[in-house]
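First comes one chain, alone, set out as structure tokens in the form predicted on its own.
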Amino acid sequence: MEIDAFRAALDEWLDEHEAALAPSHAGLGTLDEEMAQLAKVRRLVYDAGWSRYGWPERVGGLGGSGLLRAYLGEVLTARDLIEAGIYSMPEVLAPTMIDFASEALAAEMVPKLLRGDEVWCQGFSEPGTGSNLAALSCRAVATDEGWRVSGQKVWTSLAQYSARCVLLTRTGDADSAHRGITALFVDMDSAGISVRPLETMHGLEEFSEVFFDDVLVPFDRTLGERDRGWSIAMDLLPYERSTSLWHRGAFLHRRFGQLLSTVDPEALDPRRVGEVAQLLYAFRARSRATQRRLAMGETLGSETSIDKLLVSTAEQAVFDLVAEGLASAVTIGDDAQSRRWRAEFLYSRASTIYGGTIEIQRNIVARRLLELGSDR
């Protein structure tokens, strides 16, 4: 299906099913409520076929351009039916399964993720390593039974809800850095896994620490080749900064528009409003080009760090403006909408940290794109 026909048909379907798709909670819901809403929306749009477009037929998809997936997430976000951050996780993890898992495993598992029957998490970050994936120490040892995994991950999004984890482990000599990493697809109900949620300053337990104590993982759950997991991580990260960021941009446009329709125009500096609008449209133009490249089958790489820099800057600018225009709501308001504005303002402070810090992104742009040499 072409994008124009898809857009028109989807919009019509969403209008007809708005009541069934609408959240049962007002304003900021609990994380349990947000996850229940996400599962409901995923199930309805999958069963109607919409979220199967843009994915290969071999994993239950209906084929077509990835632009179809990008528009689906955009319109669900624009209608406030889902929270863009948690909705976008399959955009990061499903391509990894399709590219690196066995055909049988991908065909079995990916539909469960797309329909919302399962949530998956990404086990990358570790205590003390920050954005330096090459320094990870969670170890997998080959035994007669399979891999035995021991170690710890942190900042693992939605781990307490997850049925599976795409996990990076150390399988080679630590001195070999990225050459000794292996990616595994782990069942989260395996013996030896414990999850401890972490409450963030915006009041939700979106992240967790995950502990692995001699966890058995079958060899057929290895993604890609042994000791070549670094290439999987490098394949995954551009996806994290492509379609999922397009959805984030839709969320920011939505909140920007809501702010302008809520606040007395005299309460905002028109120059600041113009600056924020420029940042939003600069990101949208950049991200649109990235979506087009992805749809044409091009390989994404270091240049997606520019997308991350732009969206992080735009997000903080939007919510700085929110803090100016809705100061009482952000600081002391106690109704549902005020709590939502406050939580989203607080969350925006982390936009220059999660998904690779803004300093790391600038280094990547300087060294790999502008060839300015080492930062030493």
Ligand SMILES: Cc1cc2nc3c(=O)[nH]c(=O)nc-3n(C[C@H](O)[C@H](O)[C@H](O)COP(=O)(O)OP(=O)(O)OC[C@H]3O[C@@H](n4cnc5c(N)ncnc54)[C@H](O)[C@@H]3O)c2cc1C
The other form holds:
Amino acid sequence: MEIDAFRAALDEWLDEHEAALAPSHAGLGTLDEEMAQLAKVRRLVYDAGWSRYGWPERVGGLGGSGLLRAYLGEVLTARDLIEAGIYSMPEVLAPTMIDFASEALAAEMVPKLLRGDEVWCQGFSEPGTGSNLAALSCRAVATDEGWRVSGQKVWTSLAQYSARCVLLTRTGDADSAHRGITALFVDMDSAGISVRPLETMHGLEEFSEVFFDDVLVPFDRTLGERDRGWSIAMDLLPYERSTSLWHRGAFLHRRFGQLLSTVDPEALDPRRVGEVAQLLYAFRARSRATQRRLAMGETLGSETSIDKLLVSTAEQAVFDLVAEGLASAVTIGDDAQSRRWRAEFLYSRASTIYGGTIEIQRNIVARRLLELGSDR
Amino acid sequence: MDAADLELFERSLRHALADHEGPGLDEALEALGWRDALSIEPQTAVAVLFELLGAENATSSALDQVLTAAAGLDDEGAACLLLPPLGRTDPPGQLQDGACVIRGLAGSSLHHRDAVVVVARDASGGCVALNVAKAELEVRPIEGLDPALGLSELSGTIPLGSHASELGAADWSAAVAQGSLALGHELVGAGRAMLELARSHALERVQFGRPIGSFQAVRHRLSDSLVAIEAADGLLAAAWEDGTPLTASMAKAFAGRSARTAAGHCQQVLAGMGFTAEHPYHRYLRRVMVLDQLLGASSSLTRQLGEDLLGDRRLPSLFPL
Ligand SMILES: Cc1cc2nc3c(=O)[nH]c(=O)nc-3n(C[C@H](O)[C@H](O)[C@H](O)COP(=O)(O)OP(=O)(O)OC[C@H]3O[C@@H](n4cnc5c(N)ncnc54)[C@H](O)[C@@H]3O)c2cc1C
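After the form predicted on its own, can we look at the form predicted together with the named molecule?
Expanding to the full complex; the earlier chain stays at the top.
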């Protein structure tokens, strides 16, 4: 299906099913409520076929270009039916499975993720390893029965809700760096895994510490080749910086629009409002071009760091305006709407941290796009 | 144009810019069919030429041609079209009491013309184009920040009739929109040229025993410059596709701000060497500062956008997938 036909048909379906899709909670829900809403929306859009477009048939998809996925997330966000950040996680996780899991495993698992029957998480960061991912130390040892995993992950988003985890482990020597990492697809109900949710500063237990104590993972759950997990992580980065960023942009668009419709116009400097709008549209223009390249079958690379830098900056700029224009909601309001603005303001502070900090993105731009050579 | 045609087109423009300047450049552009390209594929013609003009710090009468064509005036490529005064977007002429009050800026092509085309607004808000003899106007050749740009400031009040022949109705907002995109591309071209100067300097200049391009503070400035320029370029492309004055103005303002951001970072990286008159950097800074003010300054266009958004109380949906 082409994007224009898809858009028209989906918009009509969303109008018809407005009541069924609407969240049962008002304003900022608890994380449990948000997760329940997400699962409900995922199931409805999957069963009606919408979220199967843009994914290959071998994982239960209906084919068609990735633009269809980009539009689906955009319109669900624009209608305030889902929270873009958690909604977009399959945009990274599903391609990992499609590209690196065995065909049978991908065909079995991906539909569960897309339909919202399961939540998955991404276990990359560790207490000692954030930006310097290649130094990770969570260990996997090959035994007769399979991999035995021991170690710790941290800031693992939605781990406490997750049925599976895409986990990066150390399989080479301790100092093998990026040459000795293996990616595994782990069942979160395996014996030896314990999850301890962490409260974030925006007040939700969105991420967790995850402990692995001699956890058995069958060899057929290895993603890609042994010791080649680094290339998986690298191949996935452009996915992190394409469709999910388009969805993020749609969220910022909605909230900026809502700010404009609520704010006392005197409370904001018009020039600043204009600057932020231009930045947001510039991101949208850039991200649309990226979506189109992806749809044409181009391989995305380091240039997507520019998209990420733009959206991170735009998110903080939008919520800096919110903090000025709706200062009393953000600072002293305790009603549902105020709590939501406040939580989103706080969450926007992380936009320059997660998914690779803006310093790391700038390093990539300098190294790969400007070809400035080594930084030592 | 397909990729091969585009490459050929760009290469021939590049040669024209390398070999000619002033009226010679205008003739060369005419000879290689740039104005035909402008009428068939305006986006390609404008984007490629103006980015090159920006990168080469060159001047031509191409902006006159873009504005004239977009305004719907047929001039066979020979007119000098008066721009609004610095920082403004409204037409440079105002019709009142049987006369036309004129105030505006003319590009370098004025030096080789006897007349200037002035778009004037009448009391009903419609616009007409007038051909006004240069001799009828007060002309101040501008030295200013960027003498190489060859601008002149024109003013005067001309009685309608024999002194000003009417050329017909003019679509001023279309002219401003397309002129803004052209200037946006020129700003992007200048931004890229500055970045390339700073980038090669960063690779060659050694301090503390290492190329300065290995210092993260330097790398991040250059990377911020690239992000600003690419973002401006992307917004320009989307504005072409959108085709409205709103997005053209946004793209021009954003390109101006981005070029100035890049100029600041690149100057810091070039440091003492870049501060000499001998180094080409300053010519780009000068050009960027002046282009940023033509057909609306980024600061006032941006403020206006903000006022409009705050007035409308909504954010328009633009750039659909
Ligand atoms: C809301 C949220 C959700 C997250 N979800 C997940 C998840 O689901 N899965 C997961 O694996 N991880 C997740 N993370 C973790 C995230 O990926 C890391 O926080 C991030 O990569 C940065 O690592 P760090 O926090 O250890 O910071 P550090 O790497 O310790 O960096 C600290 C500071 O130093 C700077 N710095 C570090 N190295 C360099 C360098 N070479 N050059 C210049 N500056 C440098 C950084 O930019 C930063 O400003 C999440 C984080 C947040 C905030």
